[in-house]
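This document starts with one chain, in the form predicted on its own, laid out as C-alpha cells.
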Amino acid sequence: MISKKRLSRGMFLTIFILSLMAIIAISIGAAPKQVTLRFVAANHPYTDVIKPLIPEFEKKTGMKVNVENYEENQLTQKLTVEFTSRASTVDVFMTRPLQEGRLFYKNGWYHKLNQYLPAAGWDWADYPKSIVEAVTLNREVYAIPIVTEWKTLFYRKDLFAAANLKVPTTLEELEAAAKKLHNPEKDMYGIVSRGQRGAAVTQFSSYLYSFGGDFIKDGKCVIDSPEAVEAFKYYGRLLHDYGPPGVTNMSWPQAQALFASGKVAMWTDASVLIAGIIDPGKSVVADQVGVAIFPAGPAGARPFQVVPWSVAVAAQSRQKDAALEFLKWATSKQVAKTAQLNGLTMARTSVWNDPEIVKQLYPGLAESANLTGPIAVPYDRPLMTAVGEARDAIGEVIVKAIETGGQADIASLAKIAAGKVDVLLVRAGEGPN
C-alpha cells in the first residue's frame, strides 16, 4: 500500500516536471527578442543621407538602429573612452582611416573583417586598390570605406564671367583671382579656407605638397623645409589679404556656410562637401558653382585624394554578425547610389561608372575627380599615429601664418613644430631608424 507522504511526494515531482516542461515549450515558442544596434556616427553628408533609408533596413531585417551622430572630434573622444573602459555598447561605428586608424588598430578596437571580404553581398572588388589600402593595417581590413574626396577647387561662375576673369590653373593665378574679386566694402571676399588650427592642416595639405614640400620623410617631420615654408607662408598671405574676418576660427562648416551665402569668391576644400553647396535649399549661389581641379603650384598640380570616413564594427560589440549585416548594408552598392546622387563622392567603382549616376552628377565634379585621381597623393596629413597632436603642432604655425599674412618668422616657427611631432614619431616608435 502506497503511503500518502510517498504519493504527495510522486505528485509534486510529477508536477514540477510538468512545469518546467511548460515553460521550456513557451520559451521555445516564444519570439525572439529584437535585436538594437547601436551605431554612432559623425556630423557628416553621409550620416544625413542614411538616417532616413534606415528603416528600410529595420523593416527587412527586424532590426532596430539607434544612431547617434556627433562632430568629428567629439566623435573619436567619446569612441577613445568608451573602448578604453571595455564597457562599450557600441556596434558599428564611423571611423578616419588618417585620424585616429593606427591608434584603434593598435588598442585592438576594430573587428578584422578579412574573413567575411569574400561573401556574397560584400563587392569587395569594386572598390579600387588605393582605397582598400587605405583601411588596411598589416594585410588586415579593419573598415569599409564609404566615402573619396579630393582636394577641389569651388568658384563663383557668374563673379568670374563679370570680371573676365578664367579659371586659375596655377597657385599664382588663384592669389590674383581672390585679390580682384575681394571686396570686403560690399561684404565679399576672395577666397576662404580652413584657418581653425588642427583643421586646417588637412587643406593646407594641398597647398604643401604643390609647393614641393611633404609633413614626413623617412620617419623625420620636414615642415621645416624651405618648400613647406613657403607653402605656410603663400597660404598664410591669401587667408590674410583675401579672406574673410575671423577665418582662423573656421572649420569646413563655417566656410561652406559663408559660400552657401554668397559671400566668397573662391573655396578650396574636400569635394564631399559639394552638397551642401549647390542645394537650393542651403545655398543662394546653388546654380552658380563651378568646380576645378586643385591649381598648380610651383612643384606642379598635387592635390591629396583620400579616404576620410569608413564604418567598422566594433571589437568590443556582443552581437557582431548582426553588425556586420548592417555594415554590409551601409556600404551596398545601392545606399552607395542614393549617396551618389545626394551629391556625395562615393568609394565604389561602380558609382562612377553607373550611366544613371554619371548623367546627374554635378558639372565639373566628374572631370575634377578624373584629372585628380592620377596625381593626386593618398594622405592629407601626417602619417604616424599621433596625428592629432601633430596637427594641432602644425595647425599652430597656419594660425600664425594668418594672423600675420606671413610676415612672421614661419621658418623658426615651422621648425618647433618639427621638433614637437619629431617627439611624438620618437615616442610611438615610428621615427628614424
Given for the second form:
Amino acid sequence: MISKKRLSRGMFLTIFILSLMAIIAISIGAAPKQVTLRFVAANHPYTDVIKPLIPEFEKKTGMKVNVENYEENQLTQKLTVEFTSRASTVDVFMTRPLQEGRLFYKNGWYHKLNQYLPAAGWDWADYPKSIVEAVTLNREVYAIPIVTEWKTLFYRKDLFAAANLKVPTTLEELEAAAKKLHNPEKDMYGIVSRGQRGAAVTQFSSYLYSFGGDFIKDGKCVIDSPEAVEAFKYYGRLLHDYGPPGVTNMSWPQAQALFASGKVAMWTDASVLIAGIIDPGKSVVADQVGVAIFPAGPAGARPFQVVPWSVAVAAQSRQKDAALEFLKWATSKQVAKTAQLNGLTMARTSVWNDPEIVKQLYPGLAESANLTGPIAVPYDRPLMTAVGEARDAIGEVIVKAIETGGQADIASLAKIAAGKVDVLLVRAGEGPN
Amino acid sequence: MKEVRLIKAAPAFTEVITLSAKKPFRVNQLIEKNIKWLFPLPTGLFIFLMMIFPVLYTFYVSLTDWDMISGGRISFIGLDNYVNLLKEPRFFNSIKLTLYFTIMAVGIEVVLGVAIALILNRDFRGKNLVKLILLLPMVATPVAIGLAWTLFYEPTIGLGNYALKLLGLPASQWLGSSKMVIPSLALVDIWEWTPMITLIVLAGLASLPQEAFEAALVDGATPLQIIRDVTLPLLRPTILIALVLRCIDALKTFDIIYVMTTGGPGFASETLNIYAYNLSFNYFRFGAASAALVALFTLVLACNLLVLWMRKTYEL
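Given the form predicted on its own, state the structure of the form predicted together with the partner chain.
Starting with the chain above, the whole complex follows.
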C-alpha cells in the first residue's frame, strides 16, 4: 500500500512540476519582449508637454513608458528614499542639478553619460558651455539639461502707465516704484517676492549678487559680508514696507496667485513662472504683464540664470540601454522645439535662433533672456551638497529681515547663519582647503 | 521512513494533532508542547516586525551618523546625536512649540468638547443628525482641511480677515505672523478634534448610573450643582481617557502644520515632528532625525505617564 501511494504521489509531483515548468516556459516564450520604463518626473510644464508626446515614442520603439510625477521637494525625497533602499526600479528621472546634483552624484545615483554624448543626432554641441557646466561634476556629465530660467521682474503695465512710472532699472528705482504703487487700503501691494524660509533663498540671490555679495567664497560662507548684510536689509525693508501681508509664508505659488489676482504691482521671480500670469484662464491681469530685466544694484545688475531641471538615467536601472534611448528622445531637438512653442524656455541654443519660435514668444521675454545671458550668475543658491539645510539657515535671516523691515541686528544673524553653513561645508568635505 | 510519515501527516493540522496523540512524532510533539506559543506567533511576529522593530531600529539609527551628505557611510557614534541636539536652539524651540500647541489645542478641546456634550445630552429632535454633523470634521482628510484653512487664513483674499472686518476688528496676519501662527494652527486642530471629545463624553454620559442624579434631584440640587458635583466627578475617567488620546495625537501633529506652514514663518511653527521631518527628508540626516524622533517618543510617553500618575495620586 505504502509503495503504491508513494508512487502516485511521486507521479503527481512530477506532473505538477513539469506542467509548472511548461507554463513558465510558454509564458516567457510567448510574451513579447516589451521593455517597460519607469520615468519619475516633477510637476513642471515640461512634464505636461512631454506626456502627450510619449505615445509617439512608444510606437516608434515598442517600449512602454510609465510616468509618475511629484511636487519638486517630494520628488527629491521619493528618489532619495528609493535609491537609498537600493531596491529602486526608477529608470529615468527629472533632477535639479543645483539642489540635489552634488548629493546624488556623491552617492553614485546618476549613470555617467560622457561616453554617450557624441551619439549621432543628439547634437550635444547645441548646449551652451555654461549650461553644460551646470550638469558636470569632476568632468563627468550626470544629467541632460532641459530648461533654463532666469531672474525676472514682472510688472503691471497698466498701473505703471497710470502712475506715470517707467520700468525700474536700479534697485533704488524699484523701491521707489513699489512705494508709489503700494496702497494697502485698496488691497494693492507694491511688490511681492518669496519670503518663505528656504524657498526665498533662490530669489534673494539676485539681490545678494547685485549688492556685491555671494553665498560661498573659497569654501567659506560669506553671507555675513557687509554687502550681503545690506542686501538682507534691502530685501527685508522692501517686502516689509511694500509687500503683501503674510509674505513670510509665501513661495512662488502664493506670490503667483497674488499677482494673477491683480493684488500686487510687481513680482520678482524666475522667468518660467510667467506661464501662470499670462494665461487668461488663471490670471485677471493676463494682458497687462510686463517683463523686464532684473534691476541693477550697487554692484550692477547680476540676475541668476540657471538650469533648474535636467533628466538623468538612474545608476540602479536594470535596462540602461532603453533608458538612454528614452533620455535621448526626451532631450531631443524636436521635443525641445515643441516645448519651447508651448511657452517653456529650453536649454538648447537652437530653439532660441529658430525664427518660428522667437515669433511666438511673449513680448519682452526673449529680450530679457538676451540681456540677462551675458551678465548672469549661473547659480541661485549656494553650490554645496547640504543645500537644503543651508537654505533654511540663510532663509531664517531673510524671514527675520522681512519681519523687522531690515531693522533687526542682521549682521549678527547673518554671522550665525554663515557659521551654520560653514559647519555643513566642512562636514561634506567642501570647506576651505 | 520517518520523512514519508511526515508527508503523510502533513496535509491537515487537525490531523497532526489527533495523530500525535496516538503516535507521538517528534515534530508533532514539539507542536503540541508549544501550542501556547504557536497560536499567538503570527500576532507576535506582526507586532514585532511592524511596531517593535521600527522603534528599536530608530533607536539604533539615532546612535549612528547616517546621513546622505557624506555619501551614505554609517558609523556608530554613541550619543553624539543627542549631545548635538541639546546644543541646537531649533530643537528646544521645537519642543517649546510642540508643548505650546498641544496645551492650547487640547485644553480648549476638552473644555469645549465636554461643554458641547453636556448641552447635547438630552433628548431632542434631530439629535442623531447633530451627532452626524459633529463627525464630519473628523472624517475629512487632514490635507484637505489644511488647504481649506490656508485659504481661509489668506490675509489678503481669505475669509478670515473678511469676517474680522465685518465684526469691526483689526485684520490679522494669521499664519504669516510668528506670534499668531501657533494659535491659528491650534484653532484648526480644535475645529477638527473637539467633536471627538464630545462623542467620547456623550458615550460616557449615556453609561452613568441614574441613581446619583435621582438622589441629587430629591435632595433639591440645582442643575448647576448637579453638573458640578455629580456629572463631572462621575465623568472623570472618561474625560481622562479622551485627554490622553488627544494628547498623544496633538503632540504628534504633522499633516496640518506641514500643509499650512511647513514650519514657518521662519521656524515659528516648527514642532518636534516637523523638525524631525526636515532633518530626515530635507537635510537627509537620518541619524540626527532619529534622535529627534526618540526625543518625541519620550515626550509623548512622559506626558501620558504624567497624566496617569496624576490620576493615581490625586484619585481623579
